[in-house]
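Single chain ahead, by itself, as structure tokens, in the form predicted alone.
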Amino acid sequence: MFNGALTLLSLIALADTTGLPVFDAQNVCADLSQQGWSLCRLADSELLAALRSEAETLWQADILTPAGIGRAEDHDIVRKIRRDLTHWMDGSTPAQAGYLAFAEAVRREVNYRLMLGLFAFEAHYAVYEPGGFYKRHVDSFRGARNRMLSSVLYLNPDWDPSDGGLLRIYAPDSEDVIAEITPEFGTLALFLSEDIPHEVTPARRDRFSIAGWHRCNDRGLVPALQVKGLPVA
């Protein structure tokens, strides 16, 4: 279920080619340029299933880790801003390497139709137990420039709007909320990391996802964002 002024994206099936899933994306660029974030539905497949599995695998071999704030010395476990465990991926499992191939594609894309000259990506698997949540923020302070475009990647079968952890999008600087997304299996959301406030509401059971961040020199450098009115520092 999906709330809000949204575009749901229908992705087709795996490309025969590469095994990946691929993406409708002159929408997907369309939205990030007109409103600074964009959801999709990835098409079930053999690479999402192995995601879980090994997310679901990390998890109750108590691999994962409790999430912090920031960066070096600025990073501490913050509990009342976020309670989630984390795994940072490094391409070294099979369903790892296909996942970073499939973002990798989506930069090309992405670089491609909007010019934003992303050149790196990172990402961990992340869960939230039963009361994990992660208050509003943003993913990369404003004038930063280095996490440009946000995504995340649901693996939850059978998820209920009820079941809690929502995925609540804001208006930029505003308390209106534009998008409540449900976090369904094979639902990928992208958003502009400095421009969209978001927040996961507390989840009721464990829910599994990938969090991802394409990285970027310059933002400031984008015609294809200036022009639509979004902010840049």
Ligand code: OGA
Contents of the next structure:
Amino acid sequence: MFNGALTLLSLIALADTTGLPVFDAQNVCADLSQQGWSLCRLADSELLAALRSEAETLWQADILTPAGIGRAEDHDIVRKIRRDLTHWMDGSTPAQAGYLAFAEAVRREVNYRLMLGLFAFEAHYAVYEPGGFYKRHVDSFRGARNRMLSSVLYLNPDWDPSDGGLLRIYAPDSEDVIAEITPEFGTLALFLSEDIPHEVTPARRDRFSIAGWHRCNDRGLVPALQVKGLPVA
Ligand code: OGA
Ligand code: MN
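Just the form predicted alone so far, so send over the form predicted together with this ligand.
All chains and molecules follow, beginning with the one already shown.
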């Protein structure tokens, strides 16, 4: 069911080039509570290859659509802020089911260790084509308790920092850049949605990822707000 890219990507994935530690809930939770963000990699090279293959297939079939921002509908405003193509996962393929199962394990571990009350998970494939970016934003208003934990899994073999498309993380309430993350195949970034401002610098190559959010359930009616300062409809 997966195309020939699977074999090639499986081989590539065997040689980890991220230099990052494999996901470990205890380490991730320690990072999240100390600094609000954490960086690691996924070790399941078969799952990674299947996700990349599926993202590429969906993109080539023109299934991905330009992303929006909360309830902002003005296309020009949206294009000033972000230029990525997205497609929501529904768990209907083995690759998606595999990733959602991983997210569920993360949810249970994080709730156990940090008591965040995470309830549900949503995620989409995202492709930033050359020139694509996402200006500085937070994924949820502070206090909205809507999106609580953001995660981005990167699916790009052989990404060089000069290819752009870096995830730039800022210190809370500051202009200080505290990290620039290369979207290399298998890298997983996790951060607190309300606390960590971040942006995606302009990509110079097609950049594949999965952006996901664990939400909590105690303010179910608050709309999804992705950019600070936009009016709430
Ligand atoms: C997002 C986002 C970061 C990335 O989709 O909200 O900030 O590195 N993505 O793709
Ligand atoms: Mn974001």
